[in-house]
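Heads up, the chain below is alone and in the form predicted on its own; it's given as structure tokens.
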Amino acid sequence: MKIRFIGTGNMGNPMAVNLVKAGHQLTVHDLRREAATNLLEMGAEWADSPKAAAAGNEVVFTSLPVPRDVEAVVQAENGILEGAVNGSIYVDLSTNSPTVVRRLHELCAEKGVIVLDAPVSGGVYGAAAATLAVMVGGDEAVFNRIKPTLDAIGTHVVYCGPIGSGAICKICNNLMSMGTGVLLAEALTLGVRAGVDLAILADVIANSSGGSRRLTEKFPRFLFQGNFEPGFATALAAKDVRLATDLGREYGIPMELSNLVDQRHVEAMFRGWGHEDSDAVARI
């Protein structure tokens, strides 16, 4: 399949690598050409703009940091909409606002461009290993058509419902993950300050009712090693938690605990840790 891939950063690059390995013909674009050097060496072609990336292809993927980046790449001059044609499929792999996704869906539909939201979970490790969870919203028939392509980047590719449903699932997932991280940090600090060895405490919790993948898989790679290289950056975690609390306000849902998690991430950003892995929040 001919695929255009826009955004070859920490997550996008390994996903694009796996698409090339699966035999797809890729054309790539990023704000920094050097971010795609390895892909070009693997045989991918370069496009000078999102417009050029969208032209003449079956599927266009984006993997971008924040909603405003997605909006710009789709709508701006030399954007995807200028290059896409009737029947093109646009798949956003970013963690986006459901409201933004739905608005872009309507805008693209005016030109006959089909939109799917397909955020991913599993971090850089999962992206490299092609073991991501992929949460897809949009037309189910279109999902079924491109699912074999998505299988090249993830092992748990799920149709979640109408447009925006993938984004909603991802936001809820990340809110749980970040909230668990904050509570775990407090519990572990309490136990260590009260006199229990960290390794013993973590082992007990991991094998009891308080266990979680955040404790057993992520903390050992990052927090417990004093390693704050992303990973999943604190700035992106803060963005995702805020997307969740914004969505709660949109639907009138009380989210007191989530707002506390939000403020913990605001504090981490204020301390200048935005570029570090999201485990840095535990240092507070």
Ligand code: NAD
Second form
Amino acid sequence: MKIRFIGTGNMGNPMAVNLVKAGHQLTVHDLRREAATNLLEMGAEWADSPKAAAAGNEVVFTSLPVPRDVEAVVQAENGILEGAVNGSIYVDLSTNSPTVVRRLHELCAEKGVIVLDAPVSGGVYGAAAATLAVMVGGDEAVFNRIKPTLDAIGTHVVYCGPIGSGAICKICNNLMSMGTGVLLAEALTLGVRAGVDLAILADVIANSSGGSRRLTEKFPRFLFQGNFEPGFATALAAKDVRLATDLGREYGIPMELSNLVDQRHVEAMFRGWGHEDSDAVARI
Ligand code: NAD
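Could the form predicted in complex with ligand NAD be shown next, to go alongside the form predicted on its own?
All chains and molecules follow, beginning with the one already shown.
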């Protein structure tokens, strides 16, 4: 299949690599051409703008940092909407706001462009290994058409419901991951200061009721190595927690603890760690 892929950063690049490996013909675009060098070497074509990337009756993927980037790539001058034609399928793999996704879905529908939200989980290692969880919202028949393609990037591709449902699942998941990260940092600091070796403490918790992937998969690759090269940038983690607390306000859900997690991420940003991996938040 001919696929257009916009945003070949930490996540987009390995996902695009796996789509090429699965036999798809890719055209790629990013603000930074160097972010696509390996893909061009693998035979992908380069497009100078989202409009050029989206031209023709194709499937377009985006993997972009924050909601306003997605809005810009879709709606701005030389955006996807200018290039895509009636019947195109546009799949947003970014962690986006369900409200923004729903608005873009309506806007694109005016031009006959079908939107699915399909945020992913599993980090850069999962993206490279094609073992991501992919949470899809939108028209179910379109999901069924696109699922074989999504199977090239993930091993848990799930239809979540109408447009925005994937984004909601992803935001709830990341709130758990970031909240767990904050609480783990406190628990591990407590245990070590009170006299237990970190490796023993981490092993015991990992094999007990307090265990989590944050402890067994993320921390060993980043925090425990003193490795704060993203991975998953603190600025993006802060964005995701804020998407959750904003959604809580929109729906009138009391989220006292989540707002503490939000503020812990604000503090990490204030300390200048936005570009570092999100495990940097544990340093507080
Ligand atoms: P990233 O910053 O590494 O990559 C984003 C890419 O988009 C960059 O290469 C950037 O140059 C490009 N870009 C930004 N604005 C653009 C524009 N207007 N036009 C074209 N290209 C543009 O970010 P990432 O870590 O790959 O994350 C991408 C999305 O995936 C985010 O929404 C993030 O929350 C989500 N996500 C990240 C991870 C992770 O572990 N990194 C895991 C799951 C989900």
